[in-house]
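The form predicted alone is given below as one chain in structure tokens.
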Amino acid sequence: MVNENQARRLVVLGTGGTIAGRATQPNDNVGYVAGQVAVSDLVAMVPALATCALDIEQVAQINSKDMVLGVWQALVRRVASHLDRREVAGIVITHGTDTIEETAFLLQTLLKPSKPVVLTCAMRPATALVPDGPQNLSDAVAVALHPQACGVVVVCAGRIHGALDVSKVHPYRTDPFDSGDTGALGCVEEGQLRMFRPWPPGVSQGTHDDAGLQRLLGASSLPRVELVFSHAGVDGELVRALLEQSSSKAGPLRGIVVAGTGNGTVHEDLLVALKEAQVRGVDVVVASRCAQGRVVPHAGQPLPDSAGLSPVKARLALALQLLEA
């Protein structure tokens, strides 16, 4: 008799980060060195997976704090190419915890899987006395074996987020994302999926935007987005110093997404700044520091706006935009 998990195939895919990472000591789970564990030896730590159909694969091996464009592209390109094939179910991505949230919203924005594509991580290293990426993997391979799920999520401590609204808001504990005033998407209890909220709407029913997918592909660098905060005493000049900056291996200032206080407000004197960006044709796009919540649009907002997406995700989101100009 043929297992259930087994007549449906996963793909890992293993991009480095803390769950990969290496520490001298068992009880050290700060000063490691993220990225030294195969993507083949984290799936071996877990004795639960040895039933199910699984294809490994190692796309990058990197800090994720470290990451770059052709991580991205050789991610999205693997990525793309397995959401191809008919006998894949879902995948699977192991990834460090710090740029994560950018990683799933490029995927999301870009792929918009009807297949689930489940990222996940770990806030100790593979070396620690208690680590914490053998059992976010195994919660990631039941998130992408259920026969509901789509879309792209991040599956961490038991709780399954959606791209568009996770975010990273603690530096050490094991449970350090959330998603705002939506909330999880759901959690993995015992390995079964207990859901809060539908999946990521809006996925459509191909596997990728493949316009989308080859500017991406195609490019040598993203369009210059630099992201700026509001903050008590702040003026113009950081502005300024990026017009006038005259030579970048980035290329020229395209975009400029502020961390805006409250409700998206600036400084007075960051405004000035960021409306004379906008008369030599540097977009700005206005987005809120604060952890909950999002802009609430007015009449009277001097900026655009970042349709609720965080400042990190606006600047990406901004250099996606500027990529099609």
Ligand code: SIN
Contents of the next structure:
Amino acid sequence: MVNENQARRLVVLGTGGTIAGRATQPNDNVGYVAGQVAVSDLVAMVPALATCALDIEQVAQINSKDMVLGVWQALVRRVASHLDRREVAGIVITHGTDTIEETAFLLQTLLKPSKPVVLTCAMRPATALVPDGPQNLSDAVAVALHPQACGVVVVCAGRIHGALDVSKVHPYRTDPFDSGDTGALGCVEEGQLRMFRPWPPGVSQGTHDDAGLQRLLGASSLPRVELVFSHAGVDGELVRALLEQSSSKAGPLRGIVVAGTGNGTVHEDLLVALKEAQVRGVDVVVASRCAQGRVVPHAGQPLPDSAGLSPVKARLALALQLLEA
Ligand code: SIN
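Target state, the form predicted in complex with the named molecule; input state, the form predicted alone:
So here's everything in the complex, that chain up top.
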């Protein structure tokens, strides 16, 4: 029998980021080193967490710009294993802001958890005069303990963003995320949640895409999918160089995501090279390089579109799809 207190147990997993960053001066919010402070020390900075039943684990200690498959595998493994524990109500993950949207997308795609998995972060290091990490961590815990919460979300600056919608849109503001046309799912005000939209759909543990999960956990690398931009003056030479590259540490080229202009249009010279890539068996997907909105599907589209995913999420989605092939 699980008692009320045990059922409200949370797991906090640390992966690094600015929230765990350290600068030599308290007024330095940019010249710090990310991923320095242990997640247990971050938790200790939030007095309100002292009364929570928490299991704390340091999964990684990196700047999230350096995210690699091995860290994703370790994180996915720990999240899946803790979700299986009946007494765990939810999971909080401290993460760098720079690739948090990719990690959130990966976790939601593979696990679609019916329990909340809440990623949080900071834009100022832990040593800052006024750090934003402790409040974000406290808000993330409030979300993870909410009885209706489910799915993978990102909590930052008092807002709750869905994993599929969120992207980082500002390099400095303490509220650097946006959820585009859909907007945030809700907000956290003084520890209380106010929801604007329904929670992302979750599936109970054991009914998620276990085959996809096992493929990711067993992979020695992700299929190589490159991201190219269409812009004024671009040509197809970068794509042709990729096609000509006979060997690479990352393996053979399997896919290309092109961040197209506007409604997913692509410069005519680049399009010729992308068509050559398709002929050579490379999967090509177009996303919009616009910060908001999606490619509106229309007849005669020269390339398949990313179904609304941003370029970085479309790259990950295609890599996961190719892992199945
Ligand atoms: C990182 O992404 O690890 C560094 C930047 C940040 O967390 O804001």
